[in-house]
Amino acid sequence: MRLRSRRTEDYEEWQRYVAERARTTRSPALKRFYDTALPAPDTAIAEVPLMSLDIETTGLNPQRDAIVSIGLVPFTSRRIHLARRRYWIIHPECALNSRSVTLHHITHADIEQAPHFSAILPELLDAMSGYLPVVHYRAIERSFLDRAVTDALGEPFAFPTIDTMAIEAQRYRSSLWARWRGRLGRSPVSIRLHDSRVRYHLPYYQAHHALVDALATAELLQAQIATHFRPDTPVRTFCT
């Protein structure tokens, strides 16, 4: 119950922030997101359009590293749109280091004609426009795209999203059993998206291309809300 209060809480100020930033911003990509970045509060989750959205970087810290690619895969709690799905390979800002390039395998021949962030902004916010985004571990996304989005446009881009290692954070590492399973001197559950998905009888997928694991993280989302919730629970509920 506290936790369902501190989301609705949550949600009030992604509302304030979204309407302020709609009426305030100076990018007209920025405004149609924002116009459209929440529904209403007690729309039922079934019924909201989601984006589920990855990034790969060549690192994790966003005032070094840069965003190398993006995934998008919309849909919602009973269908994925995959042919709608939009895919970029960009030129980084900093160089490729060997350890990037062995985790999400994108060379230096890949990004060579790749464009700039800037150049792909304002066609990634119109596809954002419409859906609430969801990401497995929020803090990656927000991170890297509002140091991404304040390069290109000068002004900071925060959005409110649902995270799918919130979810299981929430009934893995919270729960009562977690509880006792750390008293009992035993290691938390791992929250990570391919054990996650383990939890849920999901089919292994290769890890670390964006497309990929924004496809893992929409399945992802579809098996916790089949197996947790009900599909008339407010999106409030599930908004970070």
Second form
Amino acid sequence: MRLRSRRTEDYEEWQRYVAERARTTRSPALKRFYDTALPAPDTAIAEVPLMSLDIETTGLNPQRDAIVSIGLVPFTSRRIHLARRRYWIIHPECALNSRSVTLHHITHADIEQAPHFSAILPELLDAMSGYLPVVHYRAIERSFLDRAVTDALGEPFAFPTIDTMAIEAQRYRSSLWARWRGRLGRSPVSIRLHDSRVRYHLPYYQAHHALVDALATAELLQAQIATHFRPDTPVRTFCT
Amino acid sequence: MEAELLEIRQHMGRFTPFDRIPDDLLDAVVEQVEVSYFRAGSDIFELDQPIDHLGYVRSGAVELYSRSGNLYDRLGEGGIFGHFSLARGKRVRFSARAIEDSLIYFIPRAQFKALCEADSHFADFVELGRPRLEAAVEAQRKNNEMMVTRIRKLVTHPPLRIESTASVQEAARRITEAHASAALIVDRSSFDSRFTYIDPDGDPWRVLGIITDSDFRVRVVAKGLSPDTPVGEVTGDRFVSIQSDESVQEAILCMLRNGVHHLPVMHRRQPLGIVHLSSIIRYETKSSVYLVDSIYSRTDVAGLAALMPEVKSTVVRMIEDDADSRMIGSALSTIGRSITRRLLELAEQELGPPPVPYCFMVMGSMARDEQSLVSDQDNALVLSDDFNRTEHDAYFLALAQYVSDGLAACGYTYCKGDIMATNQRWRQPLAVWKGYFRSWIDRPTPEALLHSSVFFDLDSVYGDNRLVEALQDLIAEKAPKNELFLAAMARNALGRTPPLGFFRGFVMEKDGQQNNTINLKRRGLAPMTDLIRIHALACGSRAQNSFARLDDIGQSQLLGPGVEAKLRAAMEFLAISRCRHQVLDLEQGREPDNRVEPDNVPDAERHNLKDAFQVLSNAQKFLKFRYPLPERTA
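Mind pulling up the form predicted in complex with the partner chain next to the form predicted on its own we just looked at?
Then the entire complex follows, led off by the chain already shown.
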């Protein structure tokens, strides 16, 4: 299968990158993160400690916009450990416009007292260490965190993830069925977080809170694993 | 609380038992929730696996199975599972499987224990405290003790207050404008006075007295006083009032003792309102006592039938006042008996005195004092042994016909099985009746008893009650000794079984089928009454009422410890539940019936009904074992 071999290559590439960064980084926190960033490629997904990650930002452009909150929820394919969740509100490096305020329910007053990203970065990296990050749409989380870490430490920050949106895209966009659907002129199915959850009969959650979305993403991955995979499916199959 | 937890908290707060626990406890639980997704068909808890969490269905549906593999329950959104196992041990006792794609919240054992310790409602619900059905019935009973109506219930609005310096004319004008017939006379007071109360604006006042319509005649006009006389000068020197938590009964006595028609109702020193004698009378006329009294003053069938709407409103009011099923059943039976008695009096007036003594006998719910708003008539005539068919029967047929038609006119429908005194078979002298009962008891077959078991709830309503007592004696004497009879009765009692419970808008059957409605009489009350009757017969009880029978059964130690209390709670819950649903039918403009639609069953009641069904089901199993059918007739 073409896809599987590509994933395997992806995984090997990530293993090389992570090992390299662990060796060369000047930041102890980054080193701790990279040291434990990837399990062995054949590890069963049920055995992998996962960390659902969601950030809320002032906008979509990582060059112009900034992170305002980060939510982390540790989990496995069996259990989501909500009690060990982490959540930070962050003072953005750019002005908070009124649109994003209404979107996140984070107010100027919340922001006033919030720490800057660089202040919480060691805590954030510690919390993520030992877990494989899980996101819905990796482009946003990766690009904003890369930008913020680069600003804080002068080093880039790339990391492997399991992307629940990519899993949906692969199932519902690039499958034979999806291509037939496309040829018949039907619009492609939505792979946004909420719409994806509906396909697995997951309940509706009020979106746009980093922790709610992180929880929602963790539940979605559990549902995807239960529906499309097996507990012993190797982790490399998921990783991008 | 953070938004993502709010999401969980709000959901849990909507469902029993979490809807009743205090906020801070709920917060502490939500903090520790774990989450897991289960695909349709996958196991959540397997039998005998160690258990450390309570399960909560956030979305989807879950089925529970007992060790023998039978369906035990089907849960939808908000349902909890695992509490029996958590409460009693460390291993799963009922396996759980998702039957739809489900999201489950798990509450760790420590939080579960903390909840049980901190909140008695929760402990009762998961049966770590008392069995939850008994707890629910107990809570109901406590309400009941409050049932003596407090006089404050009759206060509809705050009293009109007039300052003592106002003129009598001014006072008369303001009383007229307020469409009142009395006002309190007050004056400004100092804060420290013993008689001071503080009004909503924070000002101190003192109540000097009351002025009523008649005072203007007696104290003002008759004495020729000027309209400018300050009202404070004409109020009486005696101020009669009553505290708001006194009973209506006490208020009536207070009015009689003091010769007043207006009674100010006070909460300590604060006046709440003025109650007039007429509103007390209006209130009292809705009570069953008043109703029974007016039954005896009716002079024809039409007059009796005209009272039936009041019967309905009496029941509605009793339900509103949290009366228990026994009070309601007894009130309705008393009304039914009184109507029957009155019809017999009217019939005798028309037909002349009876040629030989007789007793009018009722069976079924009226005999048990357990009538509901939906009743048919089961009655019979037990005649003196001096009865001579050719000479006397025409009279008794006419009598039976008069009563039966009269009852039908009052809404007690004719018995479909023709168990009525109009049927010659059930209009017989005592000797024949004794023969009937002897043959039912001595030569029972389930088939023969199927249609005659209704005769084992029997009571006299009118006439020479010794005739019916003779039959009750015969039953109490013979039944306990006859195993075959008890076994045949028991077999009939197993014909109707309860469902498992509810699931979403459906009634869940034990085989997993779902129905739209449940007949609470056929599937609950009737089989419950049947099995109580059998135990009562077995222990020689002469009681007819199910709760009175349970008292006798409890004395006899026929059942295991605690079983009688469980049966009592289940019986009470089934009965009160049917009654509430009949009142709901009335309120929604439908003809009351025995059917219950699951959508009309609130969450807490669902759990209690399910428990009652379970008690009934277990008791039926015991019945089979306790009164086995001997081999030779099986």
